[in-house]
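A single chain, nothing else alongside it, follows as structure tokens in the form predicted alone.
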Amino acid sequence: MSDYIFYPGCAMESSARAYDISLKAISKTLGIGIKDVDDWNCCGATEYLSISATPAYALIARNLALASRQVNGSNTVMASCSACYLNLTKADHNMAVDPKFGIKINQALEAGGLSYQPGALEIKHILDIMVNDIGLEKIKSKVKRPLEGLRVAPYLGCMVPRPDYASRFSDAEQPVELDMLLESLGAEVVDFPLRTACCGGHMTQISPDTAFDLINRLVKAADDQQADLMVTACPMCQMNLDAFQGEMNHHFKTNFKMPILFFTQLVGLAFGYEASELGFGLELVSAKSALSKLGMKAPESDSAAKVKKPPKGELPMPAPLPKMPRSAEKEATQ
């Protein structure tokens, strides 16, 4: 069994619960051990870095310092959130290429009795680990339910492949790793040139019109290719395209109902897990129609399409996440 030090980030226990549940499920089949970074903290997402570099990077580097204490045969930190992955790699890289900056960050860490030596850890996104560490042949060998007939748009988002300091991905603009993984599961990967286009990030709270335009562009591109669903590797991308799809429809007077799922959920389906074991039903735009192509059922959950326009002057807010039956969630995480 390969062991990884896991940095979960803030989303995995909230908006990205389906990601967390499905990741833990497939890790058993793949024979990988996952241990959370003890006492981890938020990576600061994207805003903090533009406000004050030293405290922002100290906040990120604290997680690396804590993870370096847990090295026990493996020095690889696995991140599932794209923003978290990017921040962790940027902190490690910038401390290494600018020793004076690294000293300044370690001086800040000393207040908590910590320090971090850049390069002490390998930081990898879960997609990188699955494709390059575990390998597509092993993944293919675990497939019990090929995803034949399922048309999938691969959406990686803008943060994972760039900047790619360690050259882990095939290309900054059109990386093929997610495509290859989905194809190894038997899915039909549609032509999707927008695989690294921005989902808008927090623009839904800053400039909703801009955000809706970006979301519409992505969802429409997948719909134009007659995709049954979009698959992503980023909690922010999944939340924007799923939770704000109803608002976007209202804004443009469209009626898209494009399910937005995490790639680990499709891996789990191909491995033979039931939808209830992989967090299905937590999406707001229901995956029912897509799953029916595999002869499977999913809980009905189409509340994103029913979101109404907010009162004038108020920012758009997504509908609450559907509640997963406790019995199903308990079963999925055991």
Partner chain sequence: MTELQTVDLPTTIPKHKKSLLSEVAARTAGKSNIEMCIQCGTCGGSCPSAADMDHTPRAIFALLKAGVRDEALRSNTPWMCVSCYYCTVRCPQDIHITDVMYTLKNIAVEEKIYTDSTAPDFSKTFINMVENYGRSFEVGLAGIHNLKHFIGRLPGMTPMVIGMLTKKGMPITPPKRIKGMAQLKKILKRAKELEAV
Contents of the next structure:
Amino acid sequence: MSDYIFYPGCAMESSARAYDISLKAISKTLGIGIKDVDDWNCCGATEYLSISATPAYALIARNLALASRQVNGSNTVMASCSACYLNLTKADHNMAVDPKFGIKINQALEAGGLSYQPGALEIKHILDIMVNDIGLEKIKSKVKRPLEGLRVAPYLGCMVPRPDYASRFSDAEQPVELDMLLESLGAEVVDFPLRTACCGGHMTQISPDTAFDLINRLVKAADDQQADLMVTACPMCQMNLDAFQGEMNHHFKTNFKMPILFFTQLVGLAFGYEASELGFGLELVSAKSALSKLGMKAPESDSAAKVKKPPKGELPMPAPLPKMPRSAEKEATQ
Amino acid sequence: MTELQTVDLPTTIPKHKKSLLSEVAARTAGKSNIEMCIQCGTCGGSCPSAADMDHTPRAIFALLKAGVRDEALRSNTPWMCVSCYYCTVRCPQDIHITDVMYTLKNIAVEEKIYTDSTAPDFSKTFINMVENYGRSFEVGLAGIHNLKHFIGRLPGMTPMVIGMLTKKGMPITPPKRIKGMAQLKKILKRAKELEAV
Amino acid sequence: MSDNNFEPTIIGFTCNWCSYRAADMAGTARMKYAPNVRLIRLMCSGRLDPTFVFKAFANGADAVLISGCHPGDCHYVDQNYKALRRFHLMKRVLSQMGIEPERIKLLWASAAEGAIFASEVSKFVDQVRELGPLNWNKQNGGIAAAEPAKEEVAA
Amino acid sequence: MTKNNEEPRIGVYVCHCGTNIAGVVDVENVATWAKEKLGTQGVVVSRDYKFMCSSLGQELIEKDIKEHNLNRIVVAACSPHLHEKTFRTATSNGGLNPFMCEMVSIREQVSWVHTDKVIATEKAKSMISGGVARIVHHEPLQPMSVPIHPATLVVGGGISGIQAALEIADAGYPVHLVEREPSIGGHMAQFDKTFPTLDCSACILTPKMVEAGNHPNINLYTWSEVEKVDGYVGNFVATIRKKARKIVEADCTGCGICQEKCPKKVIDDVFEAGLGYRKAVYTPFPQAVPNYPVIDVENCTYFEKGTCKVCEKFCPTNAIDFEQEDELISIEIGNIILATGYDLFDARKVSNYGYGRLANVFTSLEFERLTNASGPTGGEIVLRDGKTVPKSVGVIHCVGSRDKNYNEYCSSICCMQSLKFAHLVHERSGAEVYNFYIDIRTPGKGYDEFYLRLVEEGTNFIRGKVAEVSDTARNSEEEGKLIVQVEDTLVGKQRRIPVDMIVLSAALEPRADAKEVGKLFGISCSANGWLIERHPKLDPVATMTEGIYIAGCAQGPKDIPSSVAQGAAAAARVIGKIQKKEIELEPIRASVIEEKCSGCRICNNLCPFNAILFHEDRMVSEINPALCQGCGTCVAACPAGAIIGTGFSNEQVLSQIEGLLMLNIEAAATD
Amino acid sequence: MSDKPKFAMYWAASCGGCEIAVLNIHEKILEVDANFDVVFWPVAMDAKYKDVEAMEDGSILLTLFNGGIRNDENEHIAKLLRQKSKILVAFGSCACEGCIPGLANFSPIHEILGTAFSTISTDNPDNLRPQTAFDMPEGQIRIPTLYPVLRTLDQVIDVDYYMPGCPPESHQIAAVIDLVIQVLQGKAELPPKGTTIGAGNSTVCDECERTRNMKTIKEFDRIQFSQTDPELCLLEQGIPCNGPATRSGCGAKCPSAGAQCIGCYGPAEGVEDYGARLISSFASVIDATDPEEIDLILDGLVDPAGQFYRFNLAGSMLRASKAAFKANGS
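The form predicted together with its partner chain is what I need now, so please give it after the form predicted alone.
Okay, now the whole complex, with that chain kicking things off.
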């Protein structure tokens, strides 16, 4: 089975423990080996880049250098946090396209006896690995408890689909990978228009009003779609939407109770794990009631009935672009 | 809306290498394409936090081109950037706008010219933790930062904080230092020297 | 010879449709550039025979510039790709022959790119000036005059 | 010594070009030097003169040729692209073959680009030395004459192709007009109004279509495609695939009963741009020329399930023929005009504008159909539900144009088209209109006046490229609307403008198969996919392949007036060619020395003009001189040195290299 | 001495294969003997340089000179034979274009000597190098002085005819000897000076039986690593076969036997630089437009200069140029 070098990032041991627990659980079912980057350090999130570029990139590159020493067969680094994923990709990318810059970063690494050759590693987000490496067919085959009746809003956030480096696996605006994964688990995926909108990032700390506005938009949009819960692929998104939902409600005098889960937790449920094995309960807005729907056929909702058969006189709609992961699309056009 | 006012625009913009625009371009890792801006406003239109910015990114580029250094650097625009990269992927000229915002922040920090210190302080607090432990520490970070800047907000946050600590079980003690702390410090020291060159 | 005063002689091959016209345009716009390049007009960069390049080096040129229409814009559809391929192979052979591959340059310039043509020529001249006069790299087996190798046999 | 053992007697002429050259190059010195130092190469006369291109300068050459018995001429002056013809003529007037003249560009390549007089003079000398060394190996060349077939093939029946066909046909020459769709008319037939005059598109186009359809000199092939082209200028042979209409044209009266009775409704994504329906047997629109319908085999119930044949039952003239097959027709023509038009950019690619996801986002072509009186709504501007009249409409400019993510170029028509849309919305629905633009570009007769008219009409112009269109409301005002999020760059603030309908002014793109079309006809596409003209300014309708012309949007985005003008221009060029009856081909071309050719076939697929043929029986390759365009790629590639190229032979180029480097070698030798 | 026309043959820097090839013309050798008086042929008969020196200028009718000029002895004899011969033929690839010994021109002389005398496989503990002169009790002995480069025969003396091949094919030698005999008998005329004799005008492909199609190369491979179709052109199969650029005359022996042509017959008539022809033609038919892909394909040509100049490095345009000689002149 494939082995991956894993860069967990700081959140996995604190705010995103549910992500960590559920990832470890499902990786057993999927038969993937996970080995942490030995002695990894924080990627600096968006903060270090704000202060000073060279040290920020050097900080990131130390992880790349350490990981490249661990290459043994597979050179794929798996990241779970989208900020970590972006930072690792970004450092690798910029070192490659700007050789002068690459040399500078390597000079810094040298001080610690390290070096990194840009391009030596393939950096992938867990979602990419699940959809494109492992494949939906295989995931489907492992589903023991289809998530029927569960209306899920897929929320990917910013840094998995953007910026649009050549190596990115998804569309920058309307990616379909998370939708397809959740569909393969049997869940009812709502057409969530804000799937790549911003959760506010560190604005909860810097300009709370700005952040509350962004959180409100997301939660409201999911609620408008009658979603039972939202799933994310990023610790920061999860924390902002979950932990600050209360404060946001207070700010806008609303009363949303939208559970925010990691997508791996739903994969685990579908694979037949118990909620307790997947870090359920660690979320602040409880997912209990949403999950109680599991296994029950949801009543025919209005929106589902609305589509198909245009009434007389209605003009035809253009066909939407075919739904397929971007990587497959790339291959198809070659 | 602000009233039209006379801005102290440099009358001629020197074409030599040290123009503000090329300085920013040179300090941005990778290819920024910043000189290619056609002032279309896609960035400002896309920005989720544009409402809270004193200038839209587009306006910042105009200021940079015009050589209005202080106003460009003092702006809260880069500090309000949430790094969502919408502007970057939508820019018709392939300008790496988010990365340029980082560069502006770098220069502002270096020259200590910002109007509001909330955001720079948050970043600095964050990197202090990283420089000391090699890992970040969310609880400590939020605690220190909010004590400093949002002391009035703390009561409202209490239920959340309690939840975080009890329900979420987030650690309240700083993380264990990474083994290679000395190595990391050396790397960062060299990197800072290189940045200064 | 002191390299400070070294002025390289460069032979340039241009296609009739794009790069020669780019040179014309640089002229019309009075853009100044280094005088070291002498141009030879071919109908297309696809006409570029490696023999021409070797001949230029053999006859004392310090470098060779090959210039044509941008890929995809060739007036003969796609012949400039043939020039591109020959260029890549030539570079490999030249370096085995002891001639630095930096001494040949491939430049795509459209008829409208007089400025690019002028600045690229100047840049190339600087680059060759840096390399110094063509002097077959001895490590790679420089050819010497056909005189007895006295030093060696006297050992 | 030259090939034919004739002693070279060369005249060198150094032009002052007023002070253009003489101001930087010491021309007298150069002329004296040439006589002294290049005497051994055969230079017998060397002069400098104020303006060589003047009639006096030319006469000087003619006189010297006679008096000094010169057989070769080198003129050091401006770029050959300017005056090569002039001096070749002078050489020819002097009694020599015009190709015995060589120009050395010491103005564009020396005096105008260098400042140091000594260096410039030295460079001029070495360049003349190169020219002299080269001309020694020049040989007299004779242009080849080929007859011109009087017929012309016009590919593409849009307005540009129709115009070209009519001009040539009116001049009395036969035209074969080939159109891929069932009717001619092209995109223009889909429009309702044309900017800036707002005349009805159909009213001005239909007469032209009818004229083309009835013209005795025009053979119309609709529902047909060109499959193969062989030959060369004056003598092309094209194979046309006439796709099976499944209708016997001779019997069909165009009564339309079959369409009426056909039970199968299909979304028409060609003529109606996906906004309306047609039947499985159809003419694309009522004024179609020719007026015979086509059976769409892919959607016809009979072809899908084997039963139906309703059309056959009702056809009063028994014109339906389900067994009809494609027909291959071979035609001979002398010239070809490509007017293959454009495709509309697929707006679904800009996912942030929501086309394909949000019902009330329309493309420009859809909107054209919406406003067209014969369109799906009878010209009423309504939302996708088919009944609601919008109260506000947003028109977004530059969708897929001026954007490195899609197409870098400006599509040139979108500004005017968007203004036209705004006007039509005002006129037909009274809705509020917002035009979102980066720059308003109105360079055309009456165009800017039209813009001002729209300003007066109260259109809201917002300067900013739209960031996104969404249906996610943030407040009650936005509920149920499409929200345009944009930076109003003139204010410097982000705005969210709720509207009922969005129209995307989508880019014009090269036809999806433009590359294959180029390959078929042996012409090339630029990096962004448009067919390349011979010269962007001075020869916009000719191509690098003699006898093949381009017109209309195939060459690049353009509006109707320019498309018509190009169609007419291409026609004029063709008529001129036909009237000359024969054409002289540039003598610069390659040929194979048969004894040296070993038939290795390396050259065989190097020629984009298919000029190289291989004779299996003799195992040798041969170059068709009329097809050869003289690029010389095969000459350079022949491993046996069996291909020679006139005008740029190995001897000529190698000698020129020697000549150019002579000064350096000599300088080095005296070190 | 008989009054038969005189014949000489000499080997300079070469392997001796050419001599064998001459002897390999079977009974034809008797005709040589019948028609010529062999005056100097060190490999076949005893002769002294001083005997040649004593001859009258132009007294030898035909000299077949094989081998390149590597040392002062080679040069001396070349000049001597030129002086004494009416017709001097550069015989075989070494004399014509340098051949395998010419490949040493890739390396400087100290490296060559190093390889010969100071590698592990050489038993030379004191790291001695040969010296041109050495005093012995019997007197001074001399060995020839090595030149820094190998030159082709026509870079040293004037050559009348060229006969390519490594070695020239026996049937071609026989034909040339026939021709000279016919000239002697007044039945034929000599071709113009400078002509290449004993070879064809076209290239090896002309004599090759393999089927040929349009060429597009996606990958180059070495013949020892690939399975080839015995009927199909080797180049089309990605085997870098020099046949298209190599002068015909050998009968396409190598391609017929399943090996690629390596180019021993040299360039076709009128070709300025053999390698340049191959570079140009191979590169032209590579099927790629992307620079990276082109490089990837070219990586399959392991040693391009060796591939294109195996037989004529010494005679190639770059290596034979004045500039090249001058550049490292001292």
